[in-house]
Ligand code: T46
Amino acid sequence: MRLRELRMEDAPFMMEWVLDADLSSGLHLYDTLKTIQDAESFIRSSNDSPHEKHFAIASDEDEYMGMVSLRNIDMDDGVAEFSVVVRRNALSKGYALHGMTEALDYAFHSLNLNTVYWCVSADNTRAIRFFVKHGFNTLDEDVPVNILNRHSKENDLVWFAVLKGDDYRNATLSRGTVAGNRIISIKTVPTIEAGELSFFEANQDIDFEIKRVYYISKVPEGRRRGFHAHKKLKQLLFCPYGEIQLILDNGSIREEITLNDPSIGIVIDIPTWREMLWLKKDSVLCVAASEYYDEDDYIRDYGEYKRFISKTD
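Would you share the structure of the sequence above as one chain, the form predicted alone?
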């Protein structure tokens, strides 16, 4: 998945979310979009103003899956407003988060802005839940008056903001754990103009012997795998190539972390339900395991997993 400029052939796909009240609710930045002609006009003028920037979120096959926008860009104050929306068939496949982080990269690194703000209607619980679970905090105050004034006719808004320098790509990394499992830095040796060498050692960097190593590759973008837990097995998971979202649930909390750096690993050494979402085609997930393959160690039903951990607490 990637960002690109809007194209005229994107208009019919845009209308999918425009006409879907559940997806377009509270997206006041796009209130002028009502018909296919509106969408085409929007695309034609999408790059006319220095105060607005719009990107299509495209699949690996270059199909329009959604859109991110920076609006009311103020280069003097270093601020802009942000919005993101995706088609229904792109929900829960990583497109919204990918588009958001790439747009924030553009705002902070290409435009050199300091702060990006956005708001959603308080009754849009789906959007609020999406932002909060990815580490974005709501604001009680500190929204500039001129931005608030632009939304004075809208009631019950929930505000968010990201500042330049914030860890908006992976808030979980800074905590050192994800769902009770350790995040480790895999030792990495850089070589001038010749890449990097990363390595880890059993009973040194990880606290178990390695009896099995396997890797998962050639998975299509947007596909989920996993959906299981282990009773006793310990594992180190890392992504040497690409970008994979790891969703971990220890029965008490469910958290996510994006693996896109070969020097970052997750040590899963407690019974943890896991799911893996491929954010980029052909990403590779590698696993070093403490035991040989044993089907009896797998728990493949979430209800059974919950019952298992309730007995071990």
Contents of the next structure:
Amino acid sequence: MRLRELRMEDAPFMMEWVLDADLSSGLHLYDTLKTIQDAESFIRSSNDSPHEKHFAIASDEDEYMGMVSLRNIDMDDGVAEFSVVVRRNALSKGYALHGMTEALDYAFHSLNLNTVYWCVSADNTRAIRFFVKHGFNTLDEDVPVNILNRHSKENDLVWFAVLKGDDYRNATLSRGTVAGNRIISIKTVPTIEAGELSFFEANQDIDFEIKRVYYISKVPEGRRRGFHAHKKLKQLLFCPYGEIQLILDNGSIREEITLNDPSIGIVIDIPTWREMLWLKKDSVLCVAASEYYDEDDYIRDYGEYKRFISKTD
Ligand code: T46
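Complement to the form predicted alone: the form predicted in complex with the named molecule:
Next comes the full complex, and the chain you just saw is listed first.
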């Protein structure tokens, strides 16, 4: 997936979310969009103003999956407002988060802005949950008055902001654990203009012997794998190339983490239900495992997994 300019052929896909009240309600930045002609004229003029920047979030096949916008860009004050929306078939596939982080990179590194603000209506619990889950903080105050004034007709807004220098790509890593499994930093040695080298050692950096190493590659974007737990196996998972979302469920909590940094690993050493979602095609998932392959150690049915952990509690 990637960001690109909007194109005329995106208009029908844009209409999918425009006409889907559940997806578009509260997105006042796009209030003028009602018909396909509005969408076409929006696309036609999307590059006209220096105060607005719109990008399509495109799949690997280059299809429009949603869009991100920076609006009311104020180069003097170094601020802009932001919004993101995706088509229904792009929900829960990582498009919104990817579009968001790329648009924030553009705001801070290409436009050199200092702060990006956005707000959602307090009853839009899905959007609020999405932003909070990915480590974005709500703001109680400190929203500039001119930005607040633009939204004076909207009631009960929840505000968010990201500052230049915030680690929004890895905000979730500061949590320390995902569904009770440790997030570790893999030792990484940078080399001057020749990349970096990462390493870990059995019984030193991870507290088990490594009997097996395997890796998963050539997975198309948007594909899911996993859907199982292990009874005894301990593993270190890491993504040396690309972007993969790991969804972990320990029976009590279900949490996600996006692996997109070769120096981050997840040690799964308690029976945990796992799913892996390939956010970018050709991403590689590497695993160092404590045991040889044994199909008897797998639990491939979620109900059976729940019964298994209730017995071991
Ligand atoms: C896990 C996640 C992260 C082997 O023959 N030897 C092996 O070492 C492995 C790992 C798999 N296989 C066979 C078993 C299946 O016939 O390869 C096939 C695909 O395995 P599976 O469907 O389990 O693949 P994923 O991606 O769903 O899960 C894998 C690991 O199996 C699992 O332990 O934690 O990656």
